[in-house]
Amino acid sequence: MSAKPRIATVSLAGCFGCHMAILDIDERILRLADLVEFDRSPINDYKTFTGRCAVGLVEGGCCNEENVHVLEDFRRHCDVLISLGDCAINGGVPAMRNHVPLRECLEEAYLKSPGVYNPGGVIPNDPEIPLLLHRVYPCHEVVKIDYYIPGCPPPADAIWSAIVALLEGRPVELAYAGLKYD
């Protein structure tokens, strides 16, 4: 069994741009691989936790019941949980639907949008499809979040600085000038 600290990552209702920002740490990804072991993450395609994690990075907000369960699972398995990016922190682009009733969103997506071919006029309701929430929730409204790294996506250097600080037992200090708020 590895003595390396473990890191887990997940993308909820987001675009995977924050995971691309993780990969944008460039050659430092090799150093990170020396420092940690990746647990549940799309980076290694592990779908379940294999152990306790020192750090969990969460991209995206919660738009359906599956997102909520995954986020709660991350909180249970991770010592430190980081909201990564604007969708995790504020709901981001997916939260634009918060201003429209859910039924109206579904009708627009499956019945009324240009190019939709749905002769039965059925809105999908298979039990295998996670139920949509009435609005998109930022992560901190679902579980306790320890740190926030803003940006769309966050700068790779900010992600790297936060991870290294946590692994070295230092407080996370992100320089304002190094962050993006767009």
Given for the second form:
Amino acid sequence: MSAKPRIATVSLAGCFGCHMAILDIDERILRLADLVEFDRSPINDYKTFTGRCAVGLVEGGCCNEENVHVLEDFRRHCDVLISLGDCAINGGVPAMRNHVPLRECLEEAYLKSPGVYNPGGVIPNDPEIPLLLHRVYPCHEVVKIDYYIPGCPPPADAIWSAIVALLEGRPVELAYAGLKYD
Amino acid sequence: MQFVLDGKTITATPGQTILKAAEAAGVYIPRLCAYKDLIPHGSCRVCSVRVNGRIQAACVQTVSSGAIVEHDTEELREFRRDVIDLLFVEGNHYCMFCEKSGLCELQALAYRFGITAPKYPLLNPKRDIDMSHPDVYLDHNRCILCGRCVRVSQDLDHKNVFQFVNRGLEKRLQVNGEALAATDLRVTDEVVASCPVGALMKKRVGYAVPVGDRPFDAQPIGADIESGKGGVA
Ligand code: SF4
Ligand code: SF4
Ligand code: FES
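Having seen the form predicted alone, please provide the structure of the form predicted together with its partner chain.
Next comes the full complex, this chain leading.
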């Protein structure tokens, strides 16, 4: 295993927008590749951890039981865990369903909404499909989170400066322009 | 008349509130329910300061000669942060698609205080949106019950479109009619511009100024007061 610090990233109940924002650091991605080794991440498509990671970046909150297991796995393997973006921090757009009972959401999606063709009237319940939680939870209501970078998605500069700070052993501090909720 | 604010002697006029006297001296005390031209009513407590050892709302408390006022202390900063945190979790604030983002005073206070995540569990209450009026909508999800609209409608528009009903967590804003469309609210009323958040909004003007170019994107709320250019309240 290389001596470089390892970074893991994941998208739970998110839209991959925060991962796009990571890529939005532009050519600095090459410097990042020099500085770190990517572990479990959609960037290299590793599905499991290969070792201990210095930093874990989590996009998205927890909307199903698989999200909870993956998030707990991230907490076990990462020294520092960062909630990246509004979905990880407060549930974001997926949390809009929190005002509606789960049964009503499923009926709307699979039975009632315009354009649905479901003659059997079956709401998908294959055991392969992770069970939905009754509501969407922000990550810090499930495991301990060390830092938060809000935004939908967060500014690329905020992500870059946070990663560099952690690699240099400094705490994450967001400049005024880096603290955004939109 | 003089009083002491965080160790600095400030000159004020009799009857002036601590908030206004501080503002005239270039010191920004965070506030939410206070609004220009309105008689303050001290409900949000974001402006809390210690006056001779007691916590008071700076927007209603008038200056007394020789008073010792503490404002920028860690204790008070934390107290204000907590109030702002609670306002977020008690409502449904989806800033990512809110038209008011960058213009919103609640969001701007959170930026100013460096709030990156909610400190308390989200309540996700079920709230309604009143879209009945042709030119204005009322989104209760974002209402922070500051009461500005209640007072502006009465005192400045000389109407009585808004009132509060119920108490505690049940408290909410009620309009004077079946729905907004049934009231005498006009889009030109001062009240429409007075809401600090995205609860009471004009229709069809959203995103006229792009997100990113809005006032609080560029500088923190209160920076105008601190640079001596005067503030909103
Ligand atoms: S009203 Fe303000 S705090 Fe609420 S969602 Fe809109 S921008 Fe965010
Ligand atoms: S609608 Fe706006 S002004 Fe009225 S109480 Fe709610 S937040 Fe305050
Ligand atoms: S209590 Fe003073 S501004 Fe709200």
